[in-house]
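In the block that follows, a single chain appears as structure tokens, in the form predicted on its own.
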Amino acid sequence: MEKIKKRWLKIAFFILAPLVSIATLYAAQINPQVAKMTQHTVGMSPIMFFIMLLIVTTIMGIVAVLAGVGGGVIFTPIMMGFTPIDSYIIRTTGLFVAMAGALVAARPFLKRGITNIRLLFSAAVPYGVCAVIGALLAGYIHNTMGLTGEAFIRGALGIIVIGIGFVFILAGGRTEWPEVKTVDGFTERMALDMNYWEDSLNKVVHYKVTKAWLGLLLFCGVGLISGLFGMGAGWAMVPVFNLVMLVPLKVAATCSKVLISIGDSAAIWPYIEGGGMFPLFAVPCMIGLIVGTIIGTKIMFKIKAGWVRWLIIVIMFFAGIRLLLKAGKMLHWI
């Protein structure tokens, strides 16, 4: 019954998806400024600007898939260090496609019963709103600061990219099911203790968490930073819950799926409300990310992706210093 639903599920947007695009081009079609617009902003008409998009996005769904992190941390970077389109527009659009991501893939994980809803609830009240804050704040910067704002915004983003590929090369110090020795009053008090059916062990494995107090001061930079650069937050989730919280890995993985499509939910409205939202650029990103996805998972079972990793690590590298380098200009320093 559930293989009938997922497919009657990509059966449904693979039909949904050509009408909406098919939509989103005759609505740009007959409206002369978004034409004028994309000539002038990237040199393309609509039509090819929307085709250019799918596919490039296709592609980073793939190889985030592969690399086994969320499409969001590749999108915006790229997108902002690569091309000249607003990064207002550009943070929209990838807190956008991290909503949608995650919300596609929170359902299953809450239906099995591995998500931690205490840890995910306490988690989601700083996250959501240092999300919120950060959406708020890049509103006003993108309003009131002009290019000193825009350079600000891609000379720190450029600085975080750089330090997400470390993250990236030292993440190996996960584990699968971390040890707990201790727990501190705080988190005893919140009772955050629970337990999941493991199906590689075929058993239930009951497991503790730790440090609360300081995972939950964590989610706020997590949050501010998700929300102010129109990030996906898995990359920085996965370890709090897994390096610092001591929680067992699938355990982490699914809890930052949820958690990310609460908080974003949240977090796109101030984007929205400021104008950020491009249909035109927003659905083939979405349509892309998606369908690179699940072309993803199917390729994922069939080769070794382990390189993968060290193609995303020289692309945030890379990424990084692009983003840096553009800041640099804008400021006139370079």
Given for the second form:
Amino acid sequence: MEKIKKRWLKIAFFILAPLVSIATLYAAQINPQVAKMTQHTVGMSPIMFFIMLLIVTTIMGIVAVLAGVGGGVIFTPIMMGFTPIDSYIIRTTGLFVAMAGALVAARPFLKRGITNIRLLFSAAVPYGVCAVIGALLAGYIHNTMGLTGEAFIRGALGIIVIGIGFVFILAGGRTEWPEVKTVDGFTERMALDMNYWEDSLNKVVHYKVTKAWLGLLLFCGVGLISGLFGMGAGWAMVPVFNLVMLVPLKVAATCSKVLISIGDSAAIWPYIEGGGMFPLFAVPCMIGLIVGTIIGTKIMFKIKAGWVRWLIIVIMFFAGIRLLLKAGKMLHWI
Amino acid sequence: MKQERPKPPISGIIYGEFAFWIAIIGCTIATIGIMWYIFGSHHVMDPQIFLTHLLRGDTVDQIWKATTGDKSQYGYWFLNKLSYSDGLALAGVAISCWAAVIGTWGAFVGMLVSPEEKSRKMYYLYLIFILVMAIILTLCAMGVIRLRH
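For the form predicted together with its partner chain instead of the form predicted on its own, what are the coordinates?
First the chain shown before, then all remaining chains and molecules of the complex.
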């Protein structure tokens, strides 16, 4: 009975969330007062802009951690959906904040040996290469396709962000210690199995990995999305590690964090070379997201944060639909 | 019997330490630079004009043209402008971006000298993976892998 009730609630949410998002965004678009307020922000002073960005990104960082995702995942869609800033600049900054946060967070995982270094570097090669290809593709679209390219990026990101929302709803199947029944020949030869000290069990956990070939193939797609749209990709990496390759959840989460620090470092350079990095925009976002992540980590053990996950899903739907509307408007479809 | 904690791979520790400290140094320099940019007057781009054009949705080229009267500067333009606040802030950002590059080379050296890792199966495969990643990162950071304008 409880299961059926939950399923119906999910279905209702699937239908209602996009409808409410469309209605609210449409109402905001046709309201002259909202348009007037948006025009006023152009006269903002740099110090006010810095403080405002710092506060907004700190909140983003807190909410992201409480929902179990990286700040970079929500930064790019929100900024692209709700600000008039050029998407190339937002994507450069999005990659930078995802990378900076991951660089700072990686240290304790590696020091304690939770991150599987073999798994990390075998995933880093396809992820990193495809992230660079994605970043180069982003530059190409920006330079050659003009407004159509911008509309394509916003529209495609809108679809992806809505997809991420669905991944969050359906990702309840993650398991702490998945059981590997059979290991395929390719993965066996890769020798990816490892052990780590599990504090909660007070013992060494030895785990095996499977379907490495499929995981590595999927990392190509994840890298391409991360590089092209300038966002962290922990939302996709953790399911690939945990649900496809059957890596323990803790190892999957730490591997994904360290992988973002490596792969996004490769993808960020074509964006910097393209001139998309501006310190007045990038630095407060970086500080805000790092501070927000630290605060979020501290309070996540003290509060019940189940509702934050649903908040993130609503934000994702909002941002996704907003991006689709923007893309449609740019192409004069609506 | 009490189990012993497994020793973490040295290559991972080296990567983590390099990545963390270089990123922190970069972020600190970027923060100092941005404070100077906001409160000082020695800059390449006027912050107020920059902000107006950023919030207007202008492209990179339009922002450069409006703030400096010049066309966009690509790559490491800030190395010649380190005495300017925004040049310094951007140098800090670039140092952070170099963190993983140096960290990966450190991890490569760590794996190369570690007897524990040498004794494991497929050692050379992972050594090559790290080397490939280190080369890709270095080429990207040096501006070799980029889109020509």
